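In structure tokens, the next block holds one chain alone, the form predicted on its own.
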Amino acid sequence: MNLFFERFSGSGYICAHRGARSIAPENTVLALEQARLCGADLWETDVRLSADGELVLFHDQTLERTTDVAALETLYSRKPWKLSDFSFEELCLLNAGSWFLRDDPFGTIASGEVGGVDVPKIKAQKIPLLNETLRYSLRHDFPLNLEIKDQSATAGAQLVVDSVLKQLRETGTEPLVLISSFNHDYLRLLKQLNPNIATAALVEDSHPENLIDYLQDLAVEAYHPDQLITDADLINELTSKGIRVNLWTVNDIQRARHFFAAGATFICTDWPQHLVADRHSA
């Protein structure tokens, strides 16, 4: 068995979709700090190449949803503010925590869950570098699922996964990390490279054909499927076959308990603190 899911046995794990966003700015240390907290068994984030090569957790292929980069003058001229066209140092300058407290995204402001206490923090966020985090994460044995986005029009297409595997390498994180992607060229390219990494295939719309003889074909150890295509009977089918199904992105608690009961090792969620605090309650 891979040595990431020697931790996982069974199934009802909840993991933290971007950290615990519905309490902090996404993709930020603190929304991987309150993962954590809460009690999350582990934590989802997206990573991206900068113009200079630094990995770095960042969701959107384009600034402005996240940061205040339309604020800067200096920066604002550079439209359509794509990550991979700015250095690691420009994006250094950006606030990643703001637009938390402007857009209020899951009313958890408005609703008190997240309390003033809270807001000096989430000002001072910024974009991190993945190797800070995996450091946290190694520091707190808090294991994550890392999704590389697909920049196949980008300059770092070539670099990601490489620079990918070295920063785990470095880091002494290979056991604690969970890689996932939708370019699914990457995870073959991944277990060519280090087939001890535990890789996941992320699908939205519709499955593969043949998905057994395809999951079995890419080598990886999970399946990642969008929860609204996901049923029961292929939870079953594939977890039969020694694959793990963990579903994205489930919010509601009746859901998670009906995927958990038919066998999915986890599901992310935007909601861990309250997953969690189901599961206790049960």
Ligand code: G3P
Given for the second form:
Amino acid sequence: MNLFFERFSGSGYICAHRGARSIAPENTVLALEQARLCGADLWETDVRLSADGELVLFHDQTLERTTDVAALETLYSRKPWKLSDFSFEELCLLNAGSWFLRDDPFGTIASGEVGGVDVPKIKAQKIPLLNETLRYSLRHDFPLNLEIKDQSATAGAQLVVDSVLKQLRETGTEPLVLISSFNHDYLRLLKQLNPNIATAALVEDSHPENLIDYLQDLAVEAYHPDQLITDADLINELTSKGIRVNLWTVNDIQRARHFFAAGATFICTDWPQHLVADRHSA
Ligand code: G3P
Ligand code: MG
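Requested next: the structure of the form predicted together with this ligand (the form predicted on its own having been shown above).
Complete assembly follows, chain above in first position.
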């Protein structure tokens, strides 16, 4: 039986995109902790395979934007630093927090929303194993939307899907996890291997033709379109067929309210702390 959505009745839930990425380096344990502490209902993260087959949390295909790889002379020759070319032991050499202090990507350091007390923790962040973050989610009963990044250029679908399912089984986190992907072959395979795992189809630029038939054929519980191609009519149509709709990435409070009123179960946001505050003030 599929349990993930049982805890999400109706609409209005807030999902911290890549963790609370406006106040901590994305896809790190700190971003996950901040997501939970700020009151988000769930968190979203991206998973990739290292060269030696370990599942790690990381968004980009290459390591440059969110680690210090470019500053490490010994690794310079490995440019363009594709994560899938590095073993987990090598990934452990990298710092995944200092870039956030350097770039201040959301201006939250300049604004004081990230305080000086947070700096040592930010500096200490590494690329996490999926396994340790699943265990954190389980300990705190904090559900997650796990996005499997497309590995088709490197590992086959079977390897990444098998590895993810193994981790969920070993940690006992199947009911806590919704798996999404832009690679819909992964979702099809997942359902064949374990129909109890909730799945969601991600799309960015356009909707597949014959959308409802398409999603029913994939047997997904949810549809995750980019918010820019979504309106209330689409949400109504899908929810009336029993398909949940969750949007990304919604950083504007008015847009979030609009989608919730239309029946979206959750929205993924870079600013979970602000949307939670808005919910409390409503
Ligand atoms: O799952 C929603 C969103 O995370 C998809 O885009 O590029 O942020 O992983 P991206
Ligand atoms: Mg993602």
